[in-house]
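One chain comes next, on its own, written as structure tokens: the form predicted on its own.
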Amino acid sequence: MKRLSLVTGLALLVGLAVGRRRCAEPLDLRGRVVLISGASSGIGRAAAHAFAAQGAAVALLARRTDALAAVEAELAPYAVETLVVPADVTIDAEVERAVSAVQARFGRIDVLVNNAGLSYGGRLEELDPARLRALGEVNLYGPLRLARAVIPLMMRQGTRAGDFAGHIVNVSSVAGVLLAPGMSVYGGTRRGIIAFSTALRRELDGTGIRVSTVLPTFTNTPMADRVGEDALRAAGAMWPLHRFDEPETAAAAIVDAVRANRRTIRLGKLQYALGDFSERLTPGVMDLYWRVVIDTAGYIEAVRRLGA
């Protein structure tokens, strides 16, 4: 046993200073390609700008043709190639015809961001079976066909075994590491997404292929338009100081998890963090601040809001 113990701590001793060892030095993303998906608006919106900012190529895939032109149009300041590749992530055949467009103009894709997405709260029992479906669909199966469309590409980019070949980054939630009342869909989704990442990073060590995953907070996007800081506040559910993050603050978390191959990036402040570390290793308690702390009833109507 003592042998074993040994054997496992310099297995972790060799893990971190390898760990260590690929943070050391930034990768430089001047040139690189990006693809990311729900970048019409919100947070894949100012991930276009901190990408194009940092000297990548940019693809913009979305649904609206209209929107994506609108965003192309604000990166022409940072004289960066562009390209508009609209599609509906939950479709096979445009998923396909998205990332061959990509890799017909740019020969590569470097980055994919995983960031299209539905939120909509509300009890179970009163979600439209088609808001059930469509959270489904976009929240899990888009990020799943979007890396199993590039994940071929990448691997024929990397030289040799443990090079950079490319770099997935699924954008999650911190609703599905704190399980809220109101919220079981959504955060079951955003759930399965981080299960999903850190599945698919095991499934792809030595590839050169790196998987992350951001987790946001209340953002302020369209799809938080209509959910009150003042409602969520008033339910309990939100510190005195805390605020909505801005689309920025995610984006350069999401930059920031490629150029330093971050595995988890967690946004939020102290009371996300508190929440973070009570359902891992105290659940019950969590059980108990919503059963006592939290106006459960108030919060599930200020989510309900949600949705775009």
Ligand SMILES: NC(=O)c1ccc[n+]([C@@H]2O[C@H](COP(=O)([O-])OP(=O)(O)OC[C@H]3O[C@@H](n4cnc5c(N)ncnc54)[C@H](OP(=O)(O)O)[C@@H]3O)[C@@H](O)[C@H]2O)c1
Given for the second form:
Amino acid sequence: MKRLSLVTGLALLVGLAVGRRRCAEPLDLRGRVVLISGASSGIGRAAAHAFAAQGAAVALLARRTDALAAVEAELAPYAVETLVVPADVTIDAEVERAVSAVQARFGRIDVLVNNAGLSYGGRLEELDPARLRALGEVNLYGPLRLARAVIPLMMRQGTRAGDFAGHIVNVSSVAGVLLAPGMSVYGGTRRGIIAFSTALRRELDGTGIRVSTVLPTFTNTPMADRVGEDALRAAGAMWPLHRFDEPETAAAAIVDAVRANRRTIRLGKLQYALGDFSERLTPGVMDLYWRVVIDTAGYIEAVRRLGA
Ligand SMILES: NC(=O)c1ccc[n+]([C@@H]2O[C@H](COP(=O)([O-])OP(=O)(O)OC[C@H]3O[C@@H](n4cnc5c(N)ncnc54)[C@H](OP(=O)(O)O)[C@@H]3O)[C@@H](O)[C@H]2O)c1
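How about the form predicted together with this ligand, since we already have the form predicted on its own?
Everything in the complex follows now, all chains and molecules, and the chain you saw is the first one.
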């Protein structure tokens, strides 16, 4: 027993020391090359602004070339280098071509922000099979594809073992932590990304490639625009002073994750902190919360309107 507590104590001290070392020097982003997926809209667009404001060169990836060109034009005042790389994250060849195009232009990729995402809500049995597949392809396999394509390049960028070689930020959602009815598929894909991101962080330990997970809460973007705070509030799922976040909040968290090498950043205030805690330690209480406190049918009706 004594030996066990000694080992646990030592492990905690080592963990703290490693954690402190990791957070010691915020990374200077000036001149770094950042590839952002889903950069044509919402959180990705805001992240492009936030990285450009730090002096980073930004490569913008999404399907809609015109929308990407508009975001690129918005970045002109920052006087940083930019590149538009149209690609569909569900297509291997397009992802590989996009990564090669960024490498050809800048010679490196320091940061990948895996942000492209898609959202459909509603009861599982009512979801169109094509939508089910799209949720998996974009939200789950998309980030895997992009990470897989940049890792070899990032590996070559580290000069010594442990030096900064690159950073992958996987944008998931609080819906992957707080598991809501009507979001079983979306939440499942977002939970999958949390597992992927955490395991990848450990897999890449020692290579100089860092991995973070950012979990935004409901955010005012085309994805959530039609859900409406009022409908969620009427269902009892939003506390009185709680508001949807602005995309800039998630973008700031993404930049912070890279600069300070944060493992996970979960956004959302007290309601989400308590929910997160309860999901981990007392899931039965969360079952009861959904059954007794929330108007589940009203909630499902509201999240049925998810999606741009
Ligand atoms: N908004 C929220 O309430 C919220 C909450 C938590 C987490 N999140 C997460 O935040 C991320 C960004 O969401 P958002 O709210 O900013 O949504 P959004 O405004 O709808 O933007 C989604 C982005 O993903 C891109 N995209 C979709 N399918 C794609 C594909 N097949 N290939 C390439 N790009 C694709 C879209 O660009 P194109 O259409 O041009 O391809 C767009 O740039 C998502 O991962 C989402 O799960 C959002």
